[in-house]
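In the form predicted on its own, a lone chain appears below as structure tokens.
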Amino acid sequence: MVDKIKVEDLSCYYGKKCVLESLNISVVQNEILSIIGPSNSGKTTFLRTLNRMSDLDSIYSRRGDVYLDSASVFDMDMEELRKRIGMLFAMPISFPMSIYENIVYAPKRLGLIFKKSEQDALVEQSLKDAFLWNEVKDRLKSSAMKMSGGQQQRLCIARILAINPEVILFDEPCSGLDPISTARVEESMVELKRKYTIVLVTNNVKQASRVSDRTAFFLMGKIIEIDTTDKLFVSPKKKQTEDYITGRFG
């Protein structure tokens, strides 16, 4: 197994408050690593640190390092890093333009595609990979804002895929979706790990058990336990982990 991301002695702060403390964790290439834990355990801060989204917050600071293929993300050009590590947020944010233009907007801006034939091929493949093509192929020129919430979330996945990242970060991607839409997003994630490395933050422990290869349990800014998902959910080593996944707190 090859480490795609390696986190070493990472501590993160907002002002003087430490929200992540001395984390050491690796994400293996082409796996889905789920991060679970109660609110305020540092899950989203961890995710946002991997592609430096937290750098946008003026009171955020950190110590330690994060490596992508052995290179520190903190030494990388920000635009290059965001191309390599894409992020999907809890609420789908579609651009106020057509489905087609939502997909090609970033690749055109980054100079990745030029010809109309290249754009057409990219739109089709991205939507297929996001399990959305069959639902929208006859209305690509219609507004993305008219899509359902679940469709918009899968459109956002397709939009990320269009820039061909190496890692995709999912931050509560199904929190506002119905069960059918949730199942389709989960189906997309499982299929996508063939090409990409995925880190999923979720408050839904059942979702973590369904889709992830490994699961890490965060509590109050620390990693309490990390193991293969089967082992962690069937026979956790730490009582805190067992109490959380069985619903005794959280």
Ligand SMILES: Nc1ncnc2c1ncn2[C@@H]1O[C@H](COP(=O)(O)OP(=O)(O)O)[C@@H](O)[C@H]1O
Given for the second form:
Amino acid sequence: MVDKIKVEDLSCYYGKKCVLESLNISVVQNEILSIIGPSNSGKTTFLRTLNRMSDLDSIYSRRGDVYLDSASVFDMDMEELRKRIGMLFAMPISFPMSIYENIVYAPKRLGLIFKKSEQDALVEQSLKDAFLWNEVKDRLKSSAMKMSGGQQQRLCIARILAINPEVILFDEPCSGLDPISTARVEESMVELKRKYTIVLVTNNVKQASRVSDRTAFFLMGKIIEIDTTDKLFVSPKKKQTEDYITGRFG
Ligand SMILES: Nc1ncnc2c1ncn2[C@@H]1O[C@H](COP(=O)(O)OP(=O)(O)O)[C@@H](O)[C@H]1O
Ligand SMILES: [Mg+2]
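Switch from the form predicted on its own to the form predicted together with the named molecule and give that structure.
Everything in the complex follows now, all chains and molecules, and the chain you saw is the first one.
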């Protein structure tokens, strides 16, 4: 087992308020690590710290370190970091352009592809990997905004895959989706871990139990428990974990 990401003694603050306290956690290469926990536990702050999305927020600060392979992300060139760690948010945000253009937009801007034939191949491969190709292959030039919510979320996955990252961060990717769309997104996540390392923040404990290899339970800025998903759900060691996963929380 190789650690893809290693978080060492990480604390995060908004102003003086500490929202993540001395976290130590690793993400193993090609695993899906789920993070569960009630609102305001620091889950989003954690994800946004991994690819430095919060760096521009003036009241945000942190100490500790995060390594991607063996290099600190805080020393890394921002553009390189964003290429290596992609992030998907709760609400799919398709650009108001065609399905095709949604996918080639970032790779073109980053100078990763030039030729039309390369673009075509990238669009096809990314859509296939996101389990969307069959549904849209005949209307690549039509607007992405006309797709269903579930399709748009998979389009956003395809868009991330098109820049060929190493790690993908999902922040409650299915919170606005119906069960069928959710199942499709889960299917693609399970498939994606062959090539990528995935951190999935989910407000749906059943989703964590369905798709992830390991699960971490966050509560008020601390990791209460982390274990293989089977163990955490079948025999949690902490009462707080048990209360949360059985819905008795609060
Ligand atoms: N940009 C921000 N500015 C100030 N406080 C924030 C900001 N983002 C989150 N917080 C606070 O940090 C804590 C953790 O939030 P968050 O990381 O969003 O948790 P979660 O994703 O688990 O709901 C909460 O108390 C929240 O109010
Ligand atoms: Mg959140």
